[in-house]
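Starting off, we have a lone chain in the form predicted alone, written out as structure tokens.
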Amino acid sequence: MLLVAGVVWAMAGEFSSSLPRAELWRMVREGVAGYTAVKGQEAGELIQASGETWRQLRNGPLFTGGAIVLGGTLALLALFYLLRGQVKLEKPRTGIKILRWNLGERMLHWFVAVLFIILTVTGLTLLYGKAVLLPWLGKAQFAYWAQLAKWLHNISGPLFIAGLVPMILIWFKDNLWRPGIDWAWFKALGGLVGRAHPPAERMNAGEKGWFWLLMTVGALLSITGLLLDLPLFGLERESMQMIHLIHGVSAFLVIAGALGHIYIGTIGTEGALEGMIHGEVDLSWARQHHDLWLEALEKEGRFSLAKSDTRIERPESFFKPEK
């Protein structure tokens, strides 16, 4: 027995000497402080334990929850379209055009919209690419696309903020909440269900809701994206991981809202997209969807319902229609 014990002890000693770093990792696990000659904010942190927590949250709740939110939104919109169809104009077009969005507003809108689409596609690539695109594209092609997507995402983010800020400032006044009018619009579901079209100003309550979603969650999305894009603020890695999760959650909320906005502004409502493309809408469309805005134009002397029998030609300034 003594001989066996001696052999085991010798083997253990030999095994320990063959793994000289075993003692180092034991001390790391126990939290023993060490020394490094490398300089930097996180140079003294050998193992960043919270990274595993971030990975599990990113690849678990964020990955699955985001898919449920976006998939559910698309399914609801598709079902609604099948049941309701497009909201048609109740009266024939008059041929009378009214300026709704001037040139500057349209340019700013499409600038932000294109960047938003780029950010959405590239952002979803970075989260879902390995699971969805990698099996189709293969490793080499996916690696090229992922690298390009990351670069496009990082470049488009600050440009998106540069467009979002003036857009919010320009349309802030039009999106102030009017309880009596806007609550009535929501109660009538904006005329999307049934045939009654509630009164609405230049921006109806649905558009105001989208605006305030961008003002709040969109602002959070922009700020967190900027912090991730420009690591110049001295944030530790653990803070960056939390910011990344907040960025992801806010992104899914804004994308879901954008899907609804895009649906209503394109196939969901006849004539809505014309205004943002050409700047003008037909008088019948304005009467049906934004009657209070039409009345406000008449009070300002910019339009006469009593004499609306000819096409209205009105010069445009860059951001504000001339009176």
Contents of the next structure:
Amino acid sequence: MLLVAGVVWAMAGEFSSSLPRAELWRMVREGVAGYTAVKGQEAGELIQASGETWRQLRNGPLFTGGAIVLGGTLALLALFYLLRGQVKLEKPRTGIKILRWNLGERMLHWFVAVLFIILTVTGLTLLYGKAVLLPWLGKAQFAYWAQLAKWLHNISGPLFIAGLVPMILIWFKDNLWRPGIDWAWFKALGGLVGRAHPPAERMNAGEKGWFWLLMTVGALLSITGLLLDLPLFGLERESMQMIHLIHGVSAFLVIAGALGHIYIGTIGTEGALEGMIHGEVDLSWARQHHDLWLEALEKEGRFSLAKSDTRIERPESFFKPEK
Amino acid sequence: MARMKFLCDDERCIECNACVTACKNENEVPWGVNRRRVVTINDGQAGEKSISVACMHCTDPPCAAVCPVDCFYITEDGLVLHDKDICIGCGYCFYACPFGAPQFPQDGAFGVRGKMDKCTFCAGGPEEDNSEEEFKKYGRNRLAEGKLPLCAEMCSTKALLAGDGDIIADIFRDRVVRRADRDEKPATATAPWGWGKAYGDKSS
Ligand code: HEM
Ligand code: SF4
Ligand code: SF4
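Please move on to the form predicted in complex with protoporphyrin IX containing FE, as the form predicted alone is already shown.
Let's see the whole complex now, leading with the same chain.
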């Protein structure tokens, strides 16, 4: 390595002595700054070559890659729905309601979810609007929407972060990885395929995966978004280009995750959405999807199994019948 | 139709910044924005070189390629102009441009960007030629008056040339051919890179 660097260095030296002008313009191409009387960041830089790289990456791989990831996720979900259909409740509803999400949790969830959707729609407008919306809206109409979209995206970002932080706090414990239970859940594909019913706690392994995706990649998305949002930190163009690309890539990862999450939470699973809306789920649902959580609740005496007319396949001893 | 171009001859530019000032004055450019700037490489050292730079009206403009609202348009003279009514101030053109041409007046709190501003080759914008509105948004439309950009017109050493690319190239080629005796001053050779190789100059 050092040797190669040395040779290159020597060559460069030779180059510079024999062709001073070539050397000068090579420096300019590499973005070496000169002096300028004009005030402004990077004003002394005659040529910044990374701009063209950024353009190629954004208009190329990010644009097409993003479309493939989104289109592919949607296609897979549609296919899955056609093949598997909705995961139905296997036992009739008991009428016994179990509190799954309290009011605070539900409000936080929907706050973040609504902002997420706004951010997705407005963010995608900036990347794909020119190709998709502009042709049928016309330039003036589209610019009107794009201006609004940019503004919405810019202000929703910090609000989204304000929702993400308490979310990590209140759901952190429920999402800690429990190797025994969670790997088994994954091996059984969460009961989505086939009829197996892998045990799960309050959050199953799939939900935990989504939580951690949001808390890691989503955090990256938030930090890069914040840096793009406030062109205040004196970051140079090259950093902004990099930050923008990281923002774009993480956006697609998180959107793909969200599509899966939304699918499973709505049409994918009977009875899941009502929990996040009303806060309560039916006992049958809880037993089918989150049996270990139910057992724990039982132990705490939070509900009575005796009132239920369904029986469980798991050993009776797990449950303490009401006196 | 002619393809308009700028060319700055670094053998002639004396870094007087008259082009910068002329541009600001002629176009009444927004506060904090300089559409043109002069950069000196190796300032203060022997062989320093100055170049006046603004939008180069690229043939395949990166700014237009990344603009999310497609607000750029290319005139029949090959100029890359933009429509401020459509611009959303996202700054993408500024990230993409190799020459740092697009600039933004600060508009409101948190450094929010206003509408992008850049060199128009003194050709205004989409509004009616020489209308009040065009002047307010883009500055003077000298091309519509049959004149060339003021920066180049008033350059005292005629380092900065603007106009039909073919004519400009001819002027520059002519200069290069007539330039000082390059055989005698190889170290400060004024000939373009590769000249020595091509024309048998042993020393460069
Ligand atoms: C669900 C979360 C988010 C998604 C899906 C998302 C998606 C996107 C997309 C697709 C773009 C456009 C990229 C392009 O045009 O090339 C973008 C740009 C941007 N995003 Fe996000 N983003 C999210 C969250 C955030 C957050 C949390 C912030 C700020 C705190 C933020 C701030 C920005 C900014 C400032 C831009 C540049 C747009 C401009 O300056 O006009 N984003 N985002
Ligand atoms: S703004 Fe920059 S990228 Fe666009 S045409 Fe001018 S020099 Fe080229
Ligand atoms: S700042 Fe304006 S001109 Fe530049 S890319 Fe954004 S919308 Fe287009």
